[in-house]
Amino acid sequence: MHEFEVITSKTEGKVLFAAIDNPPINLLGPGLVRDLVALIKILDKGDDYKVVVFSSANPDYFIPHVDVTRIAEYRAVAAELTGEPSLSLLFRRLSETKAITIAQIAGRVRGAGSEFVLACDMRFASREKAIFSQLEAAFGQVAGSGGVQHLTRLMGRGRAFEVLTSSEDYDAGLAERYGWINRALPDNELEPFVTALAHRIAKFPHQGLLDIKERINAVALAPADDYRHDSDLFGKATQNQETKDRYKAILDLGFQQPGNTELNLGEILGSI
């Protein structure tokens, strides 16, 4: 058993359990920042575990967002590992860890949020509870964690162009249409199916997953510069007077605490 701040773990063989726990609704801030870094560093010796699946404590938040009133502090933290303070760096160091990563999806999962799942080598997804959206552009912002990166890979121009752009939410169903996720699962069948799946793949040799990965990785994970001009063009934006505004805005309608807001955030960003 590991000691993190939020997230909450448990090893079963070859396999480490990781449940995102964070009150009130799960925000990436430098908490859970700061757990990634030593998750990584963990994984990066390649020794304990095969596979990791990423899960959440609270059925109605994955990662809904960063704290946006802490993004200077989460990115100093990530800067520790990466040696940058670019979170979009710290997801792509995630994605080449030495284990298999699987993100097991219920609830919110938004912005930053959507990006720390893209950087996972795989995702399911709750069928029934599974929200999904990049909402960067209400803030006329780009997606800086890697958003841009994996969902035109994964999604095709047309559609990361429509999930970029429209700051809506799209539930599990589409999801798994775009190509946002491997799968869209039951409720009642997500967990069942993603141990067994977990499981299965730690029964095999270590050295050939870690080959798969890299091979895998070679051909559709962006150049780290990519992610850098990604995560600076991000930063920018935070300083923008009109991004100040509709921050403050949406603030000051209840979001980043528990309720309607942040439940249909999708809804609610397009008439602010």
The other form holds:
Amino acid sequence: MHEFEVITSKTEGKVLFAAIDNPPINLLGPGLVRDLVALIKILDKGDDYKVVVFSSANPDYFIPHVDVTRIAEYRAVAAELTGEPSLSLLFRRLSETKAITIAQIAGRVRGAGSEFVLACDMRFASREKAIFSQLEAAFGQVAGSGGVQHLTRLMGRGRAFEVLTSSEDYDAGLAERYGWINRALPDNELEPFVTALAHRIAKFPHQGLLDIKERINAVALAPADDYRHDSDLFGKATQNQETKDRYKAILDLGFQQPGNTELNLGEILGSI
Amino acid sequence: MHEFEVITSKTEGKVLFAAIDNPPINLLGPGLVRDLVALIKILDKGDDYKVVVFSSANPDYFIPHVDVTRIAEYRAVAAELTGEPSLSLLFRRLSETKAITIAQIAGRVRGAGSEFVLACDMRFASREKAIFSQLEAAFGQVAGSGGVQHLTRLMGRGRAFEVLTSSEDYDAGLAERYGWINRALPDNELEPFVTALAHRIAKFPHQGLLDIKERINAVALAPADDYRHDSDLFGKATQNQETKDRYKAILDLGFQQPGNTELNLGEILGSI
Amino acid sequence: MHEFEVITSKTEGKVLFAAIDNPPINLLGPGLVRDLVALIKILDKGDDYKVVVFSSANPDYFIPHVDVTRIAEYRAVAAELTGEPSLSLLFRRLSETKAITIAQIAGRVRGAGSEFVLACDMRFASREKAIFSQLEAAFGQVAGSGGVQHLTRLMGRGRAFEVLTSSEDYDAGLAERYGWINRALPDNELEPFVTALAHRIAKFPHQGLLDIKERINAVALAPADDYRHDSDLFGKATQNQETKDRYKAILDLGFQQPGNTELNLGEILGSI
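Give me the form predicted together with another copy of the chain now, not the form predicted on its own.
To see the whole picture, the full complex is given below, headed by that same chain.
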């Protein structure tokens, strides 16, 4: 339908289905950020869509994390929408756009991948196939694109500390118990459930949905300055030698490539 | 004991048991609002009761929602206590009164019914017989009597979005997992459990309970202006043609009357 | 390793294991407060430890509550660190120190015992052996050392009301469902799990962990004035005759001594 680079889209009435398709492992880089900028501009108009469903074309990865070799590049693309070179503020803008956004999650969401689904309004995940992680602590960094803000509010201080300092992998069942996602569903029920929910919501008056969004965000969406602060801490840490060394070590083990390191990253991060 | 219109009451020591009894389906209208105004005045004195338990005399309905044909009327009654024609501020006043309030829920609580139990200090529900819904989105409206404020704080941004935009029915098990209620209990254990808890709390010194209430509310009860804002959005939407049309459609299907539409409202709202 | 009075400590790399060992029942008194003051001073330097694990040497009690006969004494000790005679502010200082703190809980944590583990960054508990309670309401008091602040944020208004007004005992399963703890684990898995988690986190760069701690606390740690307010209410209530009478009644039943009253305190508080 739309001309995206790494998103395959399909429109059904007022619902847009957007599948992330960026081989080989759906890394978040300049292409996906360009698509998100374009998509948010469409949604901001408030005309074409009431609901957006994000999914992945890759069964193993939803978004595994950012492409760590292209941070400056994708940040510059994000600035086209937000005026500031920050993934953090781009995600926050997604949380404010004029559609209800639903993440339908199978495969791995780690780091900024988790933060992307947290920026969506709801999250449903495959009980068998979804894996969640905030991996930044292993590199000496803060989850800088909304992860701290959302997870602390969703799961409370104790569980946020665990998730954010352990860099561990969490399956969908535990993610549900912790409030990371709305619900874990059996894999074969996930897509039908989300599709039905999206179409149901899309039947309701648009202005009411936007009023609800504005009022929930007034309670639960952190101020932009808190996003900026987290993002700055993340950026600053990239200059630390210990952080650089740890990225080099994991890249040498196959980080950012298909294979065992990305599949079992939680375990491997505990050994570097 | 007391002379209420649609509440049957019973006093045991410092505990008041208040059963809503407004046939045929316990709609929230001027009668129940008058009773709540009278009851809050009694509780505000802080002399007679330490704990109040709200239940329903109707096994199918606790409070299904407001009487949509009498909104101006019950709002005027609420203003007798709050000085403003708003159910929202009446419920907030209930959350501040000088007794611990417990909702013992069997049957349907939808819309303002859900917001009434959310205004109580605790909620226990029949696992088999309680049904929860915020139905406002289906009519292009915001949950204007505290629903947005309480649910976003209780269940977090993602689950609040789901509940508030889907207008779906939720059973007690899912309501418990989402934090909508304290606990779902087997139907035959519900009343004994709540009765014992109420009497236990009523043994404890009153001033301590009020101190605890004041300190929890300082953290978790939203400011009155946020209630006003939500209430105004709800009221404003009642003037929209699309909202009027959708109310007319559902009234034509038996809304506000005993029968299939009220029993299975979640499903039916998805089809209008 | 260190010279503590009632804490037995062991160092493994950057992890400190601190077992509370204050026979007969691990009451929180001047000894433990002196140890906490000394420990926080060590941790504040940010040199020796990245992670601290608190456990108990007593299988029945982690910390059952404060020694109610020595409140003025331990408060004075706390003032050495905080400048104010308040357990509340001491616990808040623990929540801000330069290490990640984990409570590994078996046995009873009631009153300030619960508030101590709430001041830690994470809480894992034995499914079979941990028992949780905020017992203050039974004495006409507010949980004055962070209990109201943490529990209301962790479990929401409704469950916080239940826990804080009922003075009831909660097992680890229910504590997990309510968000009081991160997770309940089978007793034989608890120590290995926490030990592995502590060592995992201790591999990660220290500054990143401190950044994460600062950012989570910015969202979830209540202001010092709110701790002061709760603490003042607790202190003021100790002067009430009804509170004094209830303490006398429970002391006559064996409170603060090994035996049935301390083991089954939740039940007994419902009968005085």
